[in-house]
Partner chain sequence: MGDKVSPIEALSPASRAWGEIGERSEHPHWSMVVDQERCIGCWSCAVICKSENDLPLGIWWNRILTDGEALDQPNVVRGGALEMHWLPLACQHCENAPCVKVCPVQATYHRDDGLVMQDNDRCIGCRYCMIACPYGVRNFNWGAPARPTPHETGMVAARAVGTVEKCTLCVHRLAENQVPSCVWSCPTGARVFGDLNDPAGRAATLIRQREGYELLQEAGTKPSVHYLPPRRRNEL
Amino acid sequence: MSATTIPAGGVATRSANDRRALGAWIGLLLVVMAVGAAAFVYQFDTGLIVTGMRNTMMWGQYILFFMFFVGLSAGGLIVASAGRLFGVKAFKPITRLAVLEATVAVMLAATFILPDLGRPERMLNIFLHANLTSPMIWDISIVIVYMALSAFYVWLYARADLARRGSWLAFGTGTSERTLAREERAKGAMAWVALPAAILLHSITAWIFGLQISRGFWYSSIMAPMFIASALVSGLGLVILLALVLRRLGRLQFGDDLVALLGGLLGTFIAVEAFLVLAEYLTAFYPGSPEGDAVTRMLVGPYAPLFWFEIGVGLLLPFAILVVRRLRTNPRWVAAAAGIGIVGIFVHRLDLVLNGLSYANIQLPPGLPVGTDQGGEVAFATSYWYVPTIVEWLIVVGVLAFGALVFTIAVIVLPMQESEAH
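For the sequence just given: structure alone, the form predicted on its own:
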């Protein structure tokens, strides 16, 4: 696709080829969304038995993607808010993008909860009969608040440029110096709110796992810090990739010096994540505690390929790329490291869910019923290897297409590059 250009007014102009490519892209996303919606209707009508989840594995791919997108969202907003709070002006060209990425990501995280419920029409019962001591209600509440906060943050950053265009999205407010000064103060105040909210969002998600005393592999005080570190890796990695794509398309303008700065920051986040993973697993494995059995499965058991991929490819490889100054200043190498880091964090989330759930808490025969009919009798098991079904994959891909469509429309409608008046 040929690059678009940004005139002084901030609105991108597109060639006929660009418009055709954009139309084809949106059409493809709509088709994928329709297929995902059909799979969701089928699951709703038939029940969660059409998924790969069973009693021993009550959380699967939907919660996996929920966790992953919560991290993507928190990481993006932390970068945007920290840049404003600490006066890092170099982040200014990507601040709007980071806030938009955070908004779309948390919206997708909330969407992934719906198919996991099985009966989403009963979701209001969570609030009508809320158990305020449950981390689940904490998490759902902070997701809703965070989503509203992020959406307002996006509008606040884009409102002045929308007003200059005469867009109704500016809601009639002007562009006087007094108005702009007031909005700059509001952006600063929002940064003070958004940064702790992003940290709290991922911390509460981590506490859903870390506060379960019956799950030794999860029950750890380091769970929340490790979730934050991984969110910084995946969130910043996605912002880097999106920024480079939008720069190529002409929707953003920034120099390679910013890419090198972001690459160095990403390398630091990866190092912190690797240290926390080492501290967590060493503490469980070295003294021979019962939780060490789960770590042993990670090292040499059925989960070993995933674990060593996470460590060798997902953490060490991107760090090795970014620690080399010559590579860190090359946008292609930084993009490669960012993409690999995102995959590594996803595999880390996968390891967490699989190893934490696939073995029954009390491994006594005959185990737990897994809902598989074998000769008229219900099969029991003390362990269960989870494999997502085609229905789960179609729903997940449909939700991802929905997120891509929302992001695409937002990039078209909202000014991504701040005007010189700012």
The other form holds:
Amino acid sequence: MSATTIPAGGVATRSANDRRALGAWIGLLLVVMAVGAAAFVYQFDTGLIVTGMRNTMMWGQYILFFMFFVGLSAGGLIVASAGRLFGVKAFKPITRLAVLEATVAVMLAATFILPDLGRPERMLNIFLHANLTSPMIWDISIVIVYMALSAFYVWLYARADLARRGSWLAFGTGTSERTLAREERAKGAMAWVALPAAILLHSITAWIFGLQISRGFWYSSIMAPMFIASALVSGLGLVILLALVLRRLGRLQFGDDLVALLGGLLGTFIAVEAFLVLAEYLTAFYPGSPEGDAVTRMLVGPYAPLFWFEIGVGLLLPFAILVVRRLRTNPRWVAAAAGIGIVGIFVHRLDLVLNGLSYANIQLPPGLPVGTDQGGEVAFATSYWYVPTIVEWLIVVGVLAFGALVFTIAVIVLPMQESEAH
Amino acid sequence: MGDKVSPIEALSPASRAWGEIGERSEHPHWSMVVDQERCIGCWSCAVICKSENDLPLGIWWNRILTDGEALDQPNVVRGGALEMHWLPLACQHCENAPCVKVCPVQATYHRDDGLVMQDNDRCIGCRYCMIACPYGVRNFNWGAPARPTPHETGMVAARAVGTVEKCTLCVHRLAENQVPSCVWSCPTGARVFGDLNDPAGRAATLIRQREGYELLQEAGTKPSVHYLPPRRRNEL
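Form predicted in complex with the partner chain, following the form predicted on its own:
Full complex below, order starting with the chain above.
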């Protein structure tokens, strides 16, 4: 893209200042990515011992970010395709953005699996020796299908505008009435496929956890619905934030009434999430849980602040903001609520991983072998305080930078604004 | 498993006879019966397991849990009496093994004789099996295997970093018609190795007579390992 102006639905002429800022932004992302890659090479060379994970807490930050990003992706696409399916015209200005967000997010989710593997170089075994009873195989399959679907969906939305610009990315230059009508029908058909695919994607991710009878805290039929609800909160939250950022940058135009509409929808999703959380934990807690029970620990144990943060700050606060009409019609407040909501969902998932794993099933002393013998660690433990290491953080931030880079380039190359050609 | 030669041939006839498996059916289903009445919590079986299978520092295929207030403290039961038992815990070699179900690459699999095995050359190190196992008997090689001596001690090949390992019921010894090392080495004879498909065999008989139980039966994993409960003595 050498053009300094954006024709056909173009919004702004990029000034030299903007170009410098963009260059600095991309440079920063590349540096962060390089640091993350170096951290990954170090981890690959040394083993997962450089993470905070041990036998007593065998999954950690990578899996957490995997499921968080699957949620971000599913949420964005559910909102976009449901809007299309049910003919919500008002969503149109953000549909492209939502589909792009979903595509980038699922790419990141897939990337986060890699550093979690002890032997990433054997990854092909997943395809060579796939075990069809493993929910992980189901999930990897749906991630691949979904990634292809959503990438195609993005292209479909952008094709006509790309063709008008004469970009080779359009794979053809047809913008006749008939072509456009056919494309509209294809978009409608894609919504029929994308919506169930997005729901399936996140349900299967939930089933990785929820089907394990060994983890009483996870073993619940509400896991999939709860994952969908939290996906809707975080996914829509991120779409709102990105839309507002792009509007400020002049890449996208829409009115404040759409922000209020999305804010109201977000508030509804938060209420559904809160309802499912209450239904789940009340059922588990009411019979009078035995000492050391996972739900009791979640409410009053060492990780309890996370749970109360999730309820108070993550769910109640944004709901309280969004339920007030005067605040909902103010984009700043909606953005704040969306940001807090995303953090709340992240903490919710963190809590889910920590409470599901960090306590041995059989709570007899001395417990499980922790798995390493360095640094004066206690050899056995019945519970474990997991803190991600700097290596884990560098890798995670590196992957996030990769996502930001892909998103930035996509926003530059693909027209985000639907042209008013017809 | 490895290319090492078992020194079982070098044993004296008496030692060989001591560790022999004994009667078995045509298609055995191997089982371990652990007698909690006899177990004195000495950890001998855990230690010999470490040397037999060349377990690196920090890795334990077999460990002894204390059913007490703490590792070295008895429970105070009703009436002020003291009670303390042990629960030797290793892979339960479940018939309905959750680890076999979830392994994405079939690195964990069943043998016809009931053993749950781990292929460390195929394992991708995702640790899903450790999530699925209700017993917490699987160990991950977090770093390169570390040993207190420069020598490998075991009768089997070492496992690589980044893969999961666990009890094999000393599969290399079974091939020589010898019981697992934790069985012959137990000073109180608390472990019995045998064939569940032989209803008249010692293992099956003990389970029947002593009301043997399965650990975490509610998980429905159908373990091949059975426990014989300690008999209660309420007065001296």
